[in-house]
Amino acid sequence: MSDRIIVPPPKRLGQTLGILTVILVIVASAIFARFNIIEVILGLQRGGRILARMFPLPGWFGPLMETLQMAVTGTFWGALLAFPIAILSARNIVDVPWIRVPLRFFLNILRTIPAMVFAAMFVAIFGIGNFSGVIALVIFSFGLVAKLLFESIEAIDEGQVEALRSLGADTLTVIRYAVLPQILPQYISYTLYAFEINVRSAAVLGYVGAGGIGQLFERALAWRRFHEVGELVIVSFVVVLFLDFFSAKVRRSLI
């Protein structure tokens, strides 16, 4: 039997010195040519806005951000508030009719009002600007999100929920061990059909002076500016389309 060739480990210390004096080599030589990270982050800043003159951004490129900016927001929070309404809401978990009802009856009137009359009402109360945009999203995705969620959680494996039940679990610890992990996918998959809709939505909010690229679509018509209708339209239609693609191919892969 030959002999096994036994490769001794590497020195820890020698490592750690020819790390640190690594990084006292550099270190030495920034201080030596002056260097300063704060003057490189305020060049870029002036190096951004040298190239921002030398190639403007187009002017729709702003309100879009906003339009997209109101979705993300309007959707995200209106998930958030469609949880714990859509567990009350549903019958399996917290089975109280004058909680249940209620509820039930205020969601379906919130899915029957457009969020375009929302924006009007929200400008009417809060003004003109993105934030009257960004609420009436909020409102409609909270009754869109809510509404398929609770029928959803009526939907699930019932084993598991009485599983815990007869261990004697509380109502959170059924929620989190049992309708969560089962309910988690679709709540993904609803708030990504929500933002898709939002992002239609807020693109035309702004007719009512709501913010967005909305915004730019009623003065474009107002001053019978054809061409830059066709623009926005074009540009509405890439991103809208691009945004439904992706949303489309996420939620398949979570159902």
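Positions refer to the first chain, counted from 1. Just so it is clear, the model here is predicted, and its values are computed rather than measured. In this text, the rigid core denotes the largest set of C-alpha atoms whose superposition between the two forms falls within 1.5 Å. Compared with the form predicted in complex with its partner chain:
Taking the rigid core as fixed, one finds a CA shift for V22 of 2 Å or more between these two forms.
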Second form
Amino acid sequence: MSDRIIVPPPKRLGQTLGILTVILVIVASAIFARFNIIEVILGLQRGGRILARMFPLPGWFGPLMETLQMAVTGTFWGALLAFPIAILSARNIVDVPWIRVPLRFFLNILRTIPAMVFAAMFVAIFGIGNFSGVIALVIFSFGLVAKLLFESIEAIDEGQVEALRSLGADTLTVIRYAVLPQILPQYISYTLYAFEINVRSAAVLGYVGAGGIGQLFERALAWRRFHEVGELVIVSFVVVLFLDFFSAKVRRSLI
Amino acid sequence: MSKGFEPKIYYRTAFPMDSEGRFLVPPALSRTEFMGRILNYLIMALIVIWGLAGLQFKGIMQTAAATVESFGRAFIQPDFSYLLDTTMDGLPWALLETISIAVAGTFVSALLSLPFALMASENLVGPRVAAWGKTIITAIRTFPELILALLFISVVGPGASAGILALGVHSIGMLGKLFSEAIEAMDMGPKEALESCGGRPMEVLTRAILPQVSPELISFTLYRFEINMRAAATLGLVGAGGIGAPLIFAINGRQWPRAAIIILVLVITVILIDNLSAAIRKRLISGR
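Could you switch over to the form predicted in complex with its partner chain, since the one displayed so far is the form predicted on its own?
Below, the chain from earlier opens the complete complex, with every other chain and molecule after it.
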């Protein structure tokens, strides 16, 4: 007795004919009704405009998105730049004192200057706009992530590094297969931490003309429209709360 | 997430190599894992592109070259007369005011944080109350410092007091969280012993809880002091006292030699304070 289930062979021809008929009917009705997919795609914008007028977005929506975009860009590039610098200033990977010592000194100095001051200086160079704010955030997150990262690189398990070195691996291979896997969770966690801080500071950078929701804050306060200030406080509160929750969740899934 | 990179596998197989001496890649991912990872990367890439799309680069200001040049020159020849000006308009006074704002603000917040931290500790008040306590602390943390400073300016007028109050309230958000984590990690033995002997809540607090967690509490407070030192430097922007106001005025007025001396002094002070407080913290934690 076999445990095979016997399935009747499908009626191929009938099935194919059926599907073809259905497709034919659909296509024919579309052609008969002069339906044109290109027209739909071209016209989508007009529909979107009407929708936007039906459900108008509040005035803070654009600046809020700008703030988030600034925080994302600033954190991403800052954290990306931080990785090679952290490798270079970690004592156990690249042991060159005349690179390490000045780099660490430089990182220390970067972290002592508030992002606001950087933003004000870049506004003098790049003009008013969010670009200056983003550069300030890049520098801030670079300093923060690089400092935390080289400390955790120095705390990794040396066994894997030695095992690779003893097999004749060069420094790049050691970094890829012994260092990176060990520090990746911390790296992402520090980046998220920098992101949380950046969202908060991006929200006030507008004060010095560096874009984002801070400009609205400043304007509302200058005109003493306190109901607008309250609205902005609630909005940024909800966004920050949501992002904190989200990054806590990501962090927990890493550890 | 990095399931393919488990160190266990490395130890067991001792880095498998192929005949040409190249390292073999870590074990292959299953199809769903692979697709999930690709999806993660795609979402990441989309978020980064979205962020870049919001960037408005309007080119460099025409005066930028001159600005950078005079800025660089300012660091070679900073405005030393401002440093030596010992009146109320001088740098030493502003610096002292900044430090005192940070000290007083941190002290206020350390005191205010304790009740919030107790309320947010699950092992003292149970999970339901603790959840509320944690929410309140998070709410305080997300309220921007500068807005708080503006609120307090309308209460006490522009000046250092507004800065102290703003830092004092805002720091509850971080200190309360760290304090409650320290309390939650403590040994419950002394507390239960005191309670079973009929100790009143205040006695339990001062004789069982605080003695255990105080080194950590002081260490966190010092750490927050380092952060507040930096924050106090920006509060001046809205008129809450300290070194921030002259700094922003100097930058906006393109008085680079003055901005340079303020930044130099600020950097040196902050580094000194950081090192001092790091040394104290290390001592506290090692218990000597």
